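What follows is one chain in structure tokens, specifically the form predicted on its own.
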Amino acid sequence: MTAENVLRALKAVSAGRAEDAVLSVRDLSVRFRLRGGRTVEAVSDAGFDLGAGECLALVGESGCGKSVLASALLGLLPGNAETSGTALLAGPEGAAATDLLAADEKTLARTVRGRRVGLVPQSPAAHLTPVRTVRSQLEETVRALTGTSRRARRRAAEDAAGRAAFPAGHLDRYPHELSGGLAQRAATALALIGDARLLLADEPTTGLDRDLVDRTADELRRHADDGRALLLITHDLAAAERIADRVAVMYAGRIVEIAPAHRFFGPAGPRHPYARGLLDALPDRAFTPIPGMPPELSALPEGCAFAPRCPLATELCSTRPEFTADLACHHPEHPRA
């Protein structure tokens, strides 16, 4: 990480304080009710602050609850979901904050989604209208958010496409005519329109080659650098290292560590054994996979969910560790030399 990125990360420490936060999440939990009376604890007691000008990367293995958390913030969960906790989104200057978990559908649809919170979805095909071209969807989004003239809408749509590296020659194509990578870039362009104060990017680099991953990540970083907040949900640790100020590590529905990116990816490394395992599994590091498999969210153990896979586990790990000082672990590792 460059000295510039380290300085940016240090500034983000103060930007992410609760009193300055664009988004302040406390005790966010999501439970799904299943047939037969069973439940799935998809997210448990998640908490973090996200400040203006900051990028927080939420990382972890597939199925750990990252995308469920994002869906909860936008009220996009299915009917069998139950949420608890608070997620306060700062209001416009002088206005009260909005609790995204308590807001009704009318409020979310009319004043939050696309206006105050932009979304780059994990599955772009589900968010693109199949019977309309990419250009028409971009221009309609511009019209809904800004109400500008037709010529201005066209320019704004083309500008958003350019920012997302979506080729101008494909603007008049329909979603079914796009590759997965192009659909992802079209969805990113839609999310960038309106310059929402908070952007949720859920696996925004899926299906892209490395050059486009870097270009997309850099554009999302510019969104934050302009004074907005970015929650990057990703399994791509290289993209997270490139643009994140802080990293939140999620395992089995729970955030187990939050660390400054320069420490997380630097020589000191993370302190939670699972977070270290994620880094050690990378090809440019030890290339050593974490043994075992994550637990089923419908059958979580009583204590530390990572204990069955952890080389440091003891009897103490049969009790659930509290999340204190940005860490939930009975046996945190010391910083590497």
Given for the second form:
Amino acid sequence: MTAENVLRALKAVSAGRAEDAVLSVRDLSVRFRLRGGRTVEAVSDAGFDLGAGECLALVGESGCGKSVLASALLGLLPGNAETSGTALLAGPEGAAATDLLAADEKTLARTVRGRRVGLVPQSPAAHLTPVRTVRSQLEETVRALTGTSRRARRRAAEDAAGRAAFPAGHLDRYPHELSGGLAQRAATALALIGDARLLLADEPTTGLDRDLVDRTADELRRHADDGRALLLITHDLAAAERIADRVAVMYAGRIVEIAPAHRFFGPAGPRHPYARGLLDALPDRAFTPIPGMPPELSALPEGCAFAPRCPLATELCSTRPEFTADLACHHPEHPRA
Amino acid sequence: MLELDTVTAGYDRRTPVFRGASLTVAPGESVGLLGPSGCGKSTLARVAALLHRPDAGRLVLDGTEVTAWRHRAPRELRTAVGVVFQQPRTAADPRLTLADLLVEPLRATGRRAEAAARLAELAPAVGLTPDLLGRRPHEVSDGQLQRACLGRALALRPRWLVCDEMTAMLDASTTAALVAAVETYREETGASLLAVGHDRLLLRRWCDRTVEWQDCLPAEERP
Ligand SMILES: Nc1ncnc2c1ncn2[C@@H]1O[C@H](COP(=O)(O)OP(=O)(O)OP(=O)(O)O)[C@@H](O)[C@H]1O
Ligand code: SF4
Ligand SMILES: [Mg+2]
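Structure of the form predicted in complex with the partner chain (previous: the form predicted on its own):
What follows is the entire complex, opening with the chain shown before.
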């Protein structure tokens, strides 16, 4: 064990991880080095636990680092990325946990991606194998998992397609013959057919109409209810409200609040001013945008990154608020009456 | 005034995407067209934006019938319409800076001289800072790129706007900001709007009225 690994292990013990967590993330940071010496701080000090049967929604403005976080957990970041922190994935039935951030590519490719961690990617078209039909990709996944008979594989493939609202008549098509919405559903079917304990779904409902959004969200929820953990990355707050147990809000690469979904969407509302602003922008609420734009992740301010747009900012906010008790803000709002 | 009168359109004559669709948008009015995934809304939006020639039926823009074009609609008509699509990544030329992207329609129509002045008006209207204007599409987020695509659609001061799922991949705050930018433009110019999508809450809040896709079709074609 290298000194670095020992340090990681010690940190994990002292971080107070939930015992039954399927995934336990601490201090996850991702930096992209750009030419000219600039650094993009895409994710900073992210931490959360995700238990069996639980759905955590990760929400936040476009470009705030949600997809980078998911890619980091799967070791799918490009070469100019530097990752630090720990992400412990519980081992199968009592086996030791795997630190996804420390695992080598061989381990990730052979035992993690698609097996212990499933992914519904944000751009499904790029994720499907172009030279094979949807049916053959589904059946192949079943074979790799269970090696069942041909008939059983066929049934499992059709069943998963049905659950993802992928029309059976399109199963024999190649990915390039699918519309964006269909490719999305094919990717969801592929994730549902797997048996991964942890599922990362990155915008799984983009481009779908409300009925299909609801159906897809419900299927993902059912998948989690069978004892799996679900991280749902989404802009669709209605979908998050429908199926999430907790909501994590990300702003400029940091998780700034984690709240139970019923409080977040209920009358009490979130406590972080950014989270409140995001909800107030909804068309069935005030429909007012948060003024200004998110900061550049390559030129973040010293203090709270939301300060230039925050109605509650004071001098105090020029030092960065710690993330404690599921919140990072110097002047959190009190639950609305 | 835009009138689609029993329009049939598709990508292959034998199997049209829809048959006999009719829809009217009055001057200055905003209409939201709601329909399920894959029903043909985007094809209709492309017809309304003069980007796709219908196979049958009439398209009337401010009293002029514009259905009879062959490969491309006449320029003076095309430039009267501004269009924003769902996917800014596929809609934006990756080699241009956002500033160039915004004023590209002016250059394309030989009005290069106006570009600087128009850019100075457009950039703040869609919420783009000078720093962002200097970057290329791969260096900005989807939300920032979509702001640029909206700016480009407004560059020639169209009388008529078509937004096809403009905000489908955006967060709530960026969505509200882009809608506000469209509405400010419409207040200033009296332009009409056809917004296509499946977000009922959004289109009801945004538009003067909403139309269900099946109500555009003749009874025998309704799904
Ligand atoms: N390979 C890369 N090199 C440099 N910067 C990158 C790279 N990939 C992503 N980024 C930057 O990291 C930040 C986070 O990107 P990410 O894709 O995670 O956003 P997101 O929250 O998923 O956004 P969206 O909601 O639009 O999907 C962005 O500022 C992006 O520009
Ligand atoms: S720390 Fe200050 S600036 Fe940041 S969100 Fe809280 S009140 Fe606003
Ligand atoms: Mg993303």
